[in-house]
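Starting off, we have a lone chain in the form predicted on its own, written out as structure tokens.
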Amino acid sequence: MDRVKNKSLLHKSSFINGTWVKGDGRTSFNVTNPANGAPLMSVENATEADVHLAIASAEKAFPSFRSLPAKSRAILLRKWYDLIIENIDDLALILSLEQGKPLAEARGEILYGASYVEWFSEEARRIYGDIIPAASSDKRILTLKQPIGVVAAITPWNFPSAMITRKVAPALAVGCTVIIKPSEETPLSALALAELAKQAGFPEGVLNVIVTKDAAMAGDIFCQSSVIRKLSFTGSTAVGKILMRKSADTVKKLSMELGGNAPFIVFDDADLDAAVKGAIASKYRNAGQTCVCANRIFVQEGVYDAFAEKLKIEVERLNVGSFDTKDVAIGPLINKAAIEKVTRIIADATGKGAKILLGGEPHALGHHFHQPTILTNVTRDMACFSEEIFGPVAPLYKFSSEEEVIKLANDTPYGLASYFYARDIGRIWRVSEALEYGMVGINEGIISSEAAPFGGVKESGNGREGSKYGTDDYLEIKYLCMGGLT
């Protein structure tokens, strides 16, 4: 960690009520960066009694902050948002050494997440509610929106920036206040964001971070409570069951961004070169370790070789290595465990038939590294039509009809991301409404942006990040009936 130039941004220890929460004999454990095993940091294990803290924190700050004017509270979040944008390098190296993504595409993450900040310091303004006609003169109906209260946000790992600014800024922007439980991979971006937070001046106990390698502690502590009134998690759908049965006995609003299984469909009629660009950028981004990558690539029959040489071409050129290796495309996955799935999958598939075109293997680098990897022939009774990959690995399908690939692509308990590659607007419309996904790329391989509702249906979630819909997890609708007036 000797590179970050702003030393203040270190933080070993969970931070609650303004203040960071250390000594008094806690235990502690090794962030390491997943590029070689090396420990980074040495961080304290947050126990059950700073969650309750970090609740009573949360929960004696809110009154009055949701009394503050929307305005103000939109001013503290683009100071936030203008102290992010001034770290900028360092918390990409931050970034970087605990989640082993190259340097640029994590410089890349700390924009997209920061762009949430933003967006939601100008929608704090705009909360508004209605008033509707009523079925008397004497009547007033009036409709006022509200923040729920405390807040409990639990993030991945995976995107260990983006994923916090996407639940917190709305919560912030509302009036909330907020708990944070980052993964134990990846601590040490989340405390540099709360102490950027610090510095912008939001108020002692509005924001806090629970640090802590005990996860089914905190998320029971946090399900158990009555104080939190919403809970927001990022994560596999296993866990997300978990937390939503935990939570039904204090009723709380949950929003959830669970797993996927994302169809990525190539017709005969789509610009190849534009289809294989976006695959590229779908599939092996965060060493395809994304929710919403391409995780099952249909081809139709008569451009299923022309794509899969043309794909092989492409990502022949794909760099590994460590985040600052020169012109890196992929990094290592997260940990042996990822790899593992990994190299099961990839022999489930070649065991059942499917041919290797690229890769196949752990990467010569060693440690977490691993191919990026294309197979061929793919059927639908192999581990990776089914299980989310998470890893460099791009399985490709031939199917013969739209209506064979809709009923594939449909064919799974997921309904995150979707993304096809056509050129007939007929096709187009009868596909993007045929796709049971939340989120559908037409001719697009990245889809994320903080204007646009983030989210699933079926088992990958509930509720929206982001856009103008973002904020509407964060509060509830109060009626007002007025009578007497005249």
Contents of the next structure:
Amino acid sequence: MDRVKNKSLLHKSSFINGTWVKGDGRTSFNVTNPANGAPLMSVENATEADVHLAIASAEKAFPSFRSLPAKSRAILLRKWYDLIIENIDDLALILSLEQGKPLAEARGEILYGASYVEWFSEEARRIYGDIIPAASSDKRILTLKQPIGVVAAITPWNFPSAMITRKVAPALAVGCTVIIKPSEETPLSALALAELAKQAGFPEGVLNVIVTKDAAMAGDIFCQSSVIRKLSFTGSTAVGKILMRKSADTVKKLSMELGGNAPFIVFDDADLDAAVKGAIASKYRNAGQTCVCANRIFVQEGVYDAFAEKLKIEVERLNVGSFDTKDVAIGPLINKAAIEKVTRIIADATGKGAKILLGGEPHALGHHFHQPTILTNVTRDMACFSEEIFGPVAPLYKFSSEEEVIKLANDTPYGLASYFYARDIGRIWRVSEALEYGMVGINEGIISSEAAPFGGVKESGNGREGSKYGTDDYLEIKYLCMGGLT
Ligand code: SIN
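Show the other one: the form predicted in complex with succinic acid (SIN), since we just had the form predicted on its own.
Let us now look at the entire complex, which starts with that chain.
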């Protein structure tokens, strides 16, 4: 942390009602560097009282914040964006240190996250209602879009910055106030963003950050609170289901960005070099730790061997190392449990007949590093077919027909991202329409963008983040019926 130049970005405690709340006997925990386990900073655990205080502060701030002209909220968001960009080097460094991704990738995430703030600073002024033709001439039907109220956002460790801005920027744009609960693995990026929001001039209580190791405590309070009208969560499907159940009593509006099991299909008419490039971008981004990473790579039998060989050559070139190593492409996994999961998934596959084309072992660098791995001869009875790997392992399945691969691709409860490479225009339409997924990359391995609606179907969740649809999740439509107009 000594290398961070702007020391005002470094905070050790929760941010509530415009203040860093600390001391008073709160316990602490260490945030560590996943590349070597070294402690980076000791941060204070928020108490139950802190969570309640954050909710009360957001509730108090809501009436005046929602009443600000949209242009004023747009200006605040724009200032926040400008400050994020001014501090990009320090923000990327903090992110790499606590999350492990290579510095260049961390800079990419800061830019990606900032793009949501910029986008929603522009969208803030475009929240339109309607006038709808009524069934009788003495009436008029109007709709207003109004902010839903206090929002809680529970965000993950794999994108410690972008998953916050993607939820918070649309909420603030439309006049909601927010409480963020970042992952306990990566709270420092969240606190740095809060510092910049404070500097941008957001009023007290509009944006609060709760840092705690006791995620269940904060989650329970959020779910039970009738003040919180909206809960937005990015994380596992298992936790998403718990939050959905627990929110039932307060009938909250929910956005759930949950797990994925992305198929990546390479048809025999594909441009194989482009498919290899796309597979690497999708599979090995963030060391395989994204919800949209290619999880099952299906390759048509005529091009299977050629694709596997080309992929191997390119993956061999990916350097594994700590975030600041020269030309590093793959950092460590987040923790020991992640390494154990990858090891178990590889052992399960090889035990059932898969072959290791490349890698297959924890990396010689030790700690949480793993070799980029390619498995061939993979079949649907293996754990890697049904589980989200969340690591740098590419399993290659062989298929014969379009019909067969559509069935395989859809044979999962998940429905977040999917990808395919093909040239035939008829096939492109058929496959795009048949894939039961919220997002389809066609001859493209990177689909994330602030201008596009990110989200899933089935057990991958609901709601859309980013794009012109991104504000919908934070708005209520109110219908006004004006009568007696004769
Ligand atoms: C995620 O893994 O949840 C987000 C990935 C992205 O935004 O591209």
